[in-house]
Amino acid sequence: MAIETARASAVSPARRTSKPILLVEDDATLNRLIIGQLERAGFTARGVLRAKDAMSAVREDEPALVLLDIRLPDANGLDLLAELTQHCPVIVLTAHGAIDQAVRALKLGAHDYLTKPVRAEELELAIDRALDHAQLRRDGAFLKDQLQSLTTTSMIGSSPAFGEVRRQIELFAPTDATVLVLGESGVGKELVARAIHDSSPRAGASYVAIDCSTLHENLFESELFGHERGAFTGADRRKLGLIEVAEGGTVFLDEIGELSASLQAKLLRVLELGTFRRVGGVSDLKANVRFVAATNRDLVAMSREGRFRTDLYYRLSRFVLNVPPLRERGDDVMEIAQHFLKTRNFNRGIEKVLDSSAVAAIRAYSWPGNVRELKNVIERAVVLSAQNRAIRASEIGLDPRKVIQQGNAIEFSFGYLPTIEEVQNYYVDTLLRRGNFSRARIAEVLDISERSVYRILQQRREAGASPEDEPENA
């Protein structure tokens, strides 16, 4: 049996795999010809001759597709489906008198099935079908995503601030780069890995974003790196992970500052050496993705202190980006928010608008959630608005007096001038809704005495606050 010559084809998009191709075939004169055809089409391909050899080359290369015949001399190839087919696509080969086997050999999972001698043109050919079929399923979550993309909120905003954003993605986005995104919550830090990904070469390939503060430290290695069959209860197949899936694309990992001392290490042997294991694997995996971080923690302070590693910090800050917060972007909240009011308009035939007295709240307000709580507003004055066209203040239902607490820092916002007594009411009134100050801890804050906290927490009781509100000792 013999492979006939054909002219060497064009590499087709299938072809551009780092992997290589696995021929499991026991006649060695065949098995040559076959390898040197795949070889002369633009394939990287290795050839086997029995079947205990296939098992140990895919472990250790991790083929993109298996060429197998169906007898080997130590091995019915059908036995080996099962196993194979959970790796990668099998192409099963059989004599003239076999075809029932290669009908079983379909049931069994098989891609495909060709019949020796093969046609060089229809190996090639039935090999880019494998492949191409295999990048669709690999794609699947990767549509998803894009079809989900076009439905998110759009990078909004003319602001300076906001322009030195868009600025700095052009200049990032062409590189490889890790980049690190910081900001406050609810800043947009994803809308912006997005776009540096979309505005990459990576583009056209996948985008998947983790976010590391969810997920059970196991569970987060297995989402990232995968996991194979038996690593541990409940795993009774090969998962790839996120890294895979997204190969040649952009990989994001949101709240990056929860991650655990050992995860960090692991993600820092990605970025160093550009390989992965899987979860109970043994080979080492290229890691053919760009890394793009997020975090509103403060990733120095963090490694000063010893919770962040700082070797890792240098690795994702090669490029920072600083998101602004919504309080800096002047007129960029009420663009947000119109952009809202038009893709959240639940009430069909109302042109919904924001009247004089929902702007002045929309501006005076600090916005501490940012462009997430700016969101949730627009929708909840919809909803409350009902049939009426104009959203008023009231429905937009903001206290012009919010407070914005990060760590110990307390930072009041008015949207008028206040009195020095509603000042000092309203400081009191964020204490007790921390709820672990008392009344002697708030006199130590105040730099007052305790018979000036309990006059002012008499004057609240008068005024009618609600008497849960004080500490125990009030």
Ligand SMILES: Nc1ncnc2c1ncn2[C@@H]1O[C@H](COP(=O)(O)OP(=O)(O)OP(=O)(O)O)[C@@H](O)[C@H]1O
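Residue numbers count along the first chain shown, from 1. Basically, rigid core = biggest C-alpha set you can superpose within 1.5 Å across the two forms. None of these values were measured; they are calculated from a predicted model. Compared with the form predicted together with this ligand:
- For residue 73, the Cα coordinates differ by 2 angstroms or more between the two forms after the core has been superposed.
- Comparing the forms between the two forms, the C-alpha position of residue 234 differs by 2 angstroms or more, with the core used for superposition.
- Positional change of residue 109 between the two forms reaches 2 Å or more at the C-alpha, relative to the superposed core.
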Second form
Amino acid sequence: MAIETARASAVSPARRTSKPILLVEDDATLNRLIIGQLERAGFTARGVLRAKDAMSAVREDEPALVLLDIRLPDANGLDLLAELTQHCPVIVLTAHGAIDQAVRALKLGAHDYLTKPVRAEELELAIDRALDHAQLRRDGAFLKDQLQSLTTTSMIGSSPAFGEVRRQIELFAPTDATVLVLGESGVGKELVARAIHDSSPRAGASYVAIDCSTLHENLFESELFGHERGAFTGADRRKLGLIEVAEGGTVFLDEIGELSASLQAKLLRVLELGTFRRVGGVSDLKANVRFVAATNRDLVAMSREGRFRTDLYYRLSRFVLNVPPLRERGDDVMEIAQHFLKTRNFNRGIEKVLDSSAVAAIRAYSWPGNVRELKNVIERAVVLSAQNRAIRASEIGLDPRKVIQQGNAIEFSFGYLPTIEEVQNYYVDTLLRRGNFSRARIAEVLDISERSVYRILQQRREAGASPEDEPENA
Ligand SMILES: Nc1ncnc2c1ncn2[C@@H]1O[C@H](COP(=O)(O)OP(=O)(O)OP(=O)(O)O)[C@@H](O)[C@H]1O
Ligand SMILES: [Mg+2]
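If the one shown is the form predicted on its own, what is the structure of the form predicted together with this ligand?
All chains and molecules follow, beginning with the one already shown.
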């Protein structure tokens, strides 16, 4: 009864797919009988009598599962197991009392065994279980694959500069060497560290990130190396450190430039010896991890000034991966912006687009905060544009114009090609705001009439500039 209910609620994958069950059984009567049972249960099934036909049937029919008799006239079924299990799950059929053979079959990779004569519901249950199991394994592999491609494809950018980054990731990943990832804040150093792990032979094991800037001086050792029970007050049991947690995987040391002098010494020891000791422990343990470190600091300058150990720097810097700033990555800016917009769209179910003014503003800007800043800007723009489909430059909210003023010298940069009117208005604006010039003085500087200045100011006011920006009358 219980079996019936279970079967009614679970739809067997084999009955959903058209793949057949292959039966290898040399007793022709039994063969016909079991095929009949299978067909009544809703499976498609094909029976063969000999081992040699089994192998060709597997290749031709790609069965979902094989039912395999162990005693065959032309071979021992156990000898076929290794090859058959490469294709699909196998359930062996054994004679009553041949339990040792069944055990051997399981050891050789069979999914299950049934003793002959086989009862119909026993047969179905075993098949359903084996097929579900195989499906789960396929799902697992598929999900892992998906996850992998999500993490790797989410590293966007096809500029030559970023191509170099990708090339180096592929180059360094297979080695076990420590890699130092350098680059400005927000360029994607952590993403690169993760990509090194994901493309390395250690990808199947853990990736553990440690932020060195937030590590507590006296907790560092216990965090990283773990501690024995009773090592200090409060250590009421043994705790594994992150190096042990990451066993076989990768430890990412983020913000390594923030590490204090004493911690630098401790880290150097692990890197040099490849061993560590739990706090309060008496023996050295082997550190089976690969280290990747990152910083936006100038470690060379820091070691020159005595703030970063030179020996640690050398240890870290054999393989250095420089992640270039976004402004040097050409069209990556637009590619990444569109990517962030797409993921936002996906999250909110609205399809937003950047209009041409927004695209121009994004291109013109220099992105000192790199990819992180771009991400924030896009997210803000999506919110600001409310129900509108198109995102405009005003919602991007970047000013690509810059003024550098030194005494009487002034330098403008627009980051795009401005119109005469724009140059003029921007100049007036700058004089007003920064120079605190009166109308008369502006007229003098610009070598135009006060009336013209008045007209420009009028235009500005109409365009929405606030009255405080205007000078008192001379
Ligand atoms: N090439 C890229 N494609 C897509 N997203 C990216 C890319 N590079 C970075 N990002 C995203 O930008 C943000 C910042 O990246 P990340 O944290 O790796 O930068 P970082 O260099 O480690 O910054 P910091 O120096 O501040 O630690 C993250 O949300 C990351 O997912
Ligand atoms: Mg980071």
